[in-house]
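Next up: a single chain in structure tokens, the form predicted on its own.
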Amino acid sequence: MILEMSMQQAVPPAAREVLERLEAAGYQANLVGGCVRDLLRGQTPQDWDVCTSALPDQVVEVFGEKQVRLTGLRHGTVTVLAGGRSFEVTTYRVESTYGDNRHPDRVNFTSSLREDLARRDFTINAMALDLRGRLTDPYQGQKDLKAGLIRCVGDPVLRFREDALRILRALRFSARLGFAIHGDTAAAMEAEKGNLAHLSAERVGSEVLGMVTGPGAGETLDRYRAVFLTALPLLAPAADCPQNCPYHYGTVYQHTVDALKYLDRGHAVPQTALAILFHDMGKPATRTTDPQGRDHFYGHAQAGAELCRQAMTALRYPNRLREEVAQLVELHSLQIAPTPAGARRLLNKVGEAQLRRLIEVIRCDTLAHTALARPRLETLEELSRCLDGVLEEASAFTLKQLAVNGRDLKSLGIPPGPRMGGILDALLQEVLAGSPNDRSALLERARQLASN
């Protein structure tokens, strides 16, 4: 099949140059995998991967040592630098057994493009495109792409036994593309989910992040919960934790995935998505039931923040991301004052970006409650209006933004030290409460405080 010219034109000149130079040297060369999938979906690929009949040393010979980085030579991959971009160029290959359920024991090169495509994970990733727009699609990937279906190439059990990470990749593609997973592939994921234990924490963390930030995260994690919870066992207690309370329905896990379904795509940043995923993980450990049979979860936000830190540390997430997410988890049950002063104090505590994330986390959390919790949405809307309003003011939310500083207080005869620090903090607290951030007024107030 030959693709239409507009799609071929979407291929950047640097990628075409890589293909052209390999072909000019007498080798086959094709774009392959995710970039072909994205082109067929009418999207601009982020990465452009090339497969070729040229052996790695032949690729080096074509482009020269200065233009090549030997990044994955053991697996037949070199990185070619062209047009200010990097392109992974991989020799057609077939793979042997996978002793660790993740990496092939050895790689054998082949001259057959079809054999190379046969080793790939899913049909939608097993397509290749050459310079003339000719599509090689031996496993009906384009058909599955149109049907919105994720299906393994060949026997799904073998695919997942070769590389257990493919199980999580299937979930990620489902969440990000909104695709269903073919029945045979889903059954194999369930049967082989125990092999997820062989994966490195970093790879699991990367795939989980890719899932929860996808538009279909809630639906995917709901439908394939047993597989997902095998990869993230710290969340498993949530699946069996009821919430016998007028404000809730279903288990903690059901509430969590439903909250993810409400996540606004514009707010689907790592901090917000992960905070929603982890926001109630402290509930199972804090659940109590009163004599009337009603469940309570006192202190679950604080307990959840600590469990969140444990989970994110285990998954090797960066420290800053971990702490930002844990803070959102800890504050998601906060009783919010929807006033300008309340907005200023929250800005002082967490900053604008984190406050907007917190509002989104609470909004999604609230929507996943029964209708009795809906009045909280009005509180959030009012807080958002107050936030926008106070950000337009020439106000201060931190000492750095205060219209006076230590030098100004020193000019009033107030010596540096705890006394000066206490006065500056008092001035900031008054500004947070609504006093103007006016230099003259603050200097006069500082004189009063110093004389007391």
Contents of the next structure:
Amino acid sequence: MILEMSMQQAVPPAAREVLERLEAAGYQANLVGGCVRDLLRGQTPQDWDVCTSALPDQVVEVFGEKQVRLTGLRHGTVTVLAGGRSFEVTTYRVESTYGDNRHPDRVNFTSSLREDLARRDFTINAMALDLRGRLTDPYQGQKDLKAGLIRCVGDPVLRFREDALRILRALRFSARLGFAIHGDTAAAMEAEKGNLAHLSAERVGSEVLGMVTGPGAGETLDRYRAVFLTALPLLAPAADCPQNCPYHYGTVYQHTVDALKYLDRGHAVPQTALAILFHDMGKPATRTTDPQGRDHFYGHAQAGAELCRQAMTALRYPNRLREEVAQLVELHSLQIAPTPAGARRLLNKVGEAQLRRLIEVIRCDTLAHTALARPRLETLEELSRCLDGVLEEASAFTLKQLAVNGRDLKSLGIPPGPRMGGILDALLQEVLAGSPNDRSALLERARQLASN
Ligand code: ATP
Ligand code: MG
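Based on the form predicted on its own presented above, generate the structure block for the form predicted together with ligand ATP.
First the chain shown before, then all remaining chains and molecules of the complex.
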């Protein structure tokens, strides 16, 4: 099949140049994998991977040592620099036996594009495109792309046994593309999920992040719950945790995946998505049932923040991301004061970026409750309006933004030390409560406070 001209034109000149130079030297060269998939979906690919019949040494010869980087050589990959970008150029290869459910024991090159496509994970990722727009698609990837299906190339049970990471990649592509997983592939994921235990925590962490930030995350984690929970056993207690209370309609896990379904795409950043995933993980451990049979989860947000820290440390997420997510988890059940002063206090506590994320987390959380919780949405909207309003004011939310500083107080005769700190703090509290952040008024007030 020859691709439409408009799609061919979406290939950047530098990528063409890489293909042209390989062809001019007598080798086959194709774009392959994610970029072909994205091109066919009408999306702009992030990166352009090339596969070629040239051996790595030959690729180096074609481009010259100055234009290449050799970091991926063990896998037959040479990075080629062209037009200010880098391209991974990988020699056609077949993979042999897998000893550890993850890494092929050795890499064998081949001169056949079809053999190379056969080792790729899913049909939608096993298509190649050449300079003339000719698509090589031996596994009906295009058909699955149109149908919105993730399907293994070859026997799914064997493919997942070779490399258990593919199980998580299937979930990730499902969540990111909003695709269903073909029946045989889904059954094989379920059957082979035990091998997920062999994956490194870091890989699990990055795949989970890719999943939860995808637009279809809620649906994917809902449908393939057992597989997902095998990858993330720390969340498994939530799957069995009932919530007998009028504000809820399902288990903690059901509530969590439903909350993810409401996540606004503009807010699908790691902090917000992970906070929703982890927000109620403190519930199983804090659940109590009163004599009327109603469940309570006192302190679950604090307990959850601690468990979230543990989970994110185990998954090797960066410390800063972990702390931001844990803060959102800790604050998700906060009593909201939907007033300008309430918004200023929250700004002082967490800053604007975190506050906007917190509002989104609480919004999604609230939507995944019964209708009884709906009033909280109005409170939240009011808080959002107040937030926009107070950000327009020339106000201060931190000591740094206050119109007076330590030097000003010193010139009033207040010596540096705890007393000065106390006065600055009191001034900030008054500004947070609504007093103007006005220099002369604040100096006057500081004088008063100092004389008391
Ligand atoms: P993304 O948009 O996430 O980068 P991608 O399809 O480009 O998607 P990569 O991880 O960059 O994914 O891999 C590039 C290609 O290599 C895939 O499209 C697939 O053909 C192949 N591939 C990657 N990982 C595996 C794997 N574990 N098993 C088999 N094939 C794989
Ligand atoms: Mg890629």
